[in-house]
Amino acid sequence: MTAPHAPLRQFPVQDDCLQLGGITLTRLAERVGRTPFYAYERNHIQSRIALLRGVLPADLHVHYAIKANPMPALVQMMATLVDGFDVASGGELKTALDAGMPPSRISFAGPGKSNSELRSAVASGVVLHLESEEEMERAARVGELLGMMPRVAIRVNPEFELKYAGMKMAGGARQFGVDAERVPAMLRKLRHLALDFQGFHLFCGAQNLSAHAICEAQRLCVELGLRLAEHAPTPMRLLNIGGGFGVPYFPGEQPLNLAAVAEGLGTTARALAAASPQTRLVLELGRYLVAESGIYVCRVLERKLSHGQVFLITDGGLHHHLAASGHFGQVIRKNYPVAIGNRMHAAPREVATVVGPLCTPLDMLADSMELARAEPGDYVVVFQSGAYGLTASPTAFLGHPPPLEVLV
């Protein structure tokens, strides 16, 4: 038998009906005036970041990687909220400098940035994580063009990764970032530059369930740092270790131990303390800050029943939501956490498969899982979708419009 979903207590349910922002999902959805949408809760976020506050070192600085969750209105809130952006395009650079985040708050990684994007990044005065030797010598050609001395760190690719991580970006050979054993060489070119050194950018990995894989990827990273920094032309003052910070989204997962983290961290922490005092140590996190603050919405248009199973044929799916179709990086289907949310605890239940209205069977919401009973009319809710949900789908793809979001 499957095991259960983590419980998810996130909002409450008031007469079966979930609730967000203290809205009724009925409601909720007149308010927006047609489904599907997503629909993010500003409560949910500022406790998330509020909880990490609390147990994490009071000098480590939280940087929000917008990737996870573009929306502007939600990164405006982001932008009081937290000490940094983390962007990965020009678009993002953007949403992140119209948010009113300071550009010496911002940093910009990710491989293959044009030049019109280095040239916008380095005019900002963001901290532009170089990816390989050749943008390192592409940033101070812009910087003499523009008169301007560019901020830089290094991304290193470490010969470490982060283990279990629902995915990795680390350890042997990667597009992101240069391979450890070459950053010594780069920083010797880097002298010569007219560039700003800054010090080192590390992810290694994303969606991590394990507090001790965390903490020892964290450790790592700052041991890797401290010793590339010995072969820099100026003390380093910043040691971006990424995140990995992961959510349960299928069953049989169980939250992050978050005060392991914390505890694992603050020893890491104080470790980079001693040796370099002067270094601003980052984590960056988007998923863990937002995935649970979210939810997809969409309604049940038809009940239609083939070989004794029961379909529930809705105006949503894959293409407004990849990753809970199962093709978002799953190697193994498996359902994200799905209600009918204005039929939370009702009887009687039955076994369903949630689809949309897409022409391939891969257009898929839920499979065979049991649900309360819905009529057409109904709204099918997909959870954990404040991450990686609208930008990271298909939109266009047969030319269905596309879904709305509101923060509430």
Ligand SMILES: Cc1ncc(COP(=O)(O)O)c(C=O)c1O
Second form
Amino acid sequence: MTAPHAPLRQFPVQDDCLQLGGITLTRLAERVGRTPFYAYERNHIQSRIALLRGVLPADLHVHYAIKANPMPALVQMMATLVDGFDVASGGELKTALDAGMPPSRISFAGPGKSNSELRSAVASGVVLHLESEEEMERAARVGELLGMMPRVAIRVNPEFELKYAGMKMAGGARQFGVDAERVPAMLRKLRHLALDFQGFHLFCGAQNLSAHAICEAQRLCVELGLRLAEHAPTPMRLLNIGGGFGVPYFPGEQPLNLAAVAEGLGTTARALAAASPQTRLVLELGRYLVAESGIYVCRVLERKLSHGQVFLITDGGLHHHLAASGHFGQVIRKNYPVAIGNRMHAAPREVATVVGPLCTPLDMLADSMELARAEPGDYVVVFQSGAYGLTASPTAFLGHPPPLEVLV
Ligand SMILES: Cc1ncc(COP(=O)(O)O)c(C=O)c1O
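Target state, the form predicted in complex with the ligand; input state, the form predicted on its own:
Below is the whole assembly, all chains and molecules, this chain first.
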């Protein structure tokens, strides 16, 4: 017997049909006009941010990492709820600026920034998170060319790593950031360049459900930031300690203990404020803000029986939702939480495998899951789909139409 998924309580059910934003799924599908689609609920995102604000230190800045979900309407709403955005490409930079976030509150991280991305970042006045010494020199040249002083922070690759992270992004050899031991020398060079030094950025990993590991990494990030700041040309005004807060996707996973994170972070934030009162402490979160607000909806086209196994063949699949198919960073494929959205608690139930229309066995949204017995026309819902869904999927694969997206 495998462990169950963590209970999903974010959306009510009325007449056995899931509701999002006060609309039943069947009506929402009519409103959208066709399946498959992604739907994200405004209320859920607002409450999630209110919950965070309620427990985290009051002077902590919460940034939204647009890569988690760059839907323009959603980013626009986020601009009114968070203190800043993190972008990772020229495209995301445009989305962030269009949403009206002040440039000084936008950070641009990521290796391999092109010269044209550097130029638009400098021209717009956002904070460049330098990923290498070479990038620092290119940023300075762009500044000279434009007659502007680029705002910069150094992304540091620390020696320690974030334990229990679904994705580790620091510690040891990495393409991200500058190895901590090289930062003092980089800061010596920076003194001679026309760059407006802001501080440091550390991003140790993502999808972590261990409050203890997150707090430990945050404490170490602040200690390292303070040590490196001793070599800086000006006081450290910014310290972005990343995020990595996870959400439960798979059977047996439990939600992050936010109260425990808040307690640890409170201690860390007080230590920073005492040692470096001018430093703005920034937390950068993507999936924790949006993943649970979203569902992916596709429709059953056909029931098929093969060797006694039920297959629900749908109009959605891997090309729209790579992560739910198990091929976005998973080592062993596990099921996302899935339900028949218009038969939430109905009997009879059966074990079925949900697949898409692609000619590959990888195109699977649920493997041998207990679901309400579904018929053609019923709606398959994949939960926890508000982050790394559409834009993390190979939509052009096999030429099917892309899914729609709505914010409700
Ligand atoms: C630099 C940086 N910031 C923020 C994020 C967002 O992570 P998450 O969506 O897991 O919170 C990532 C994810 O890879 C990242 O690389």
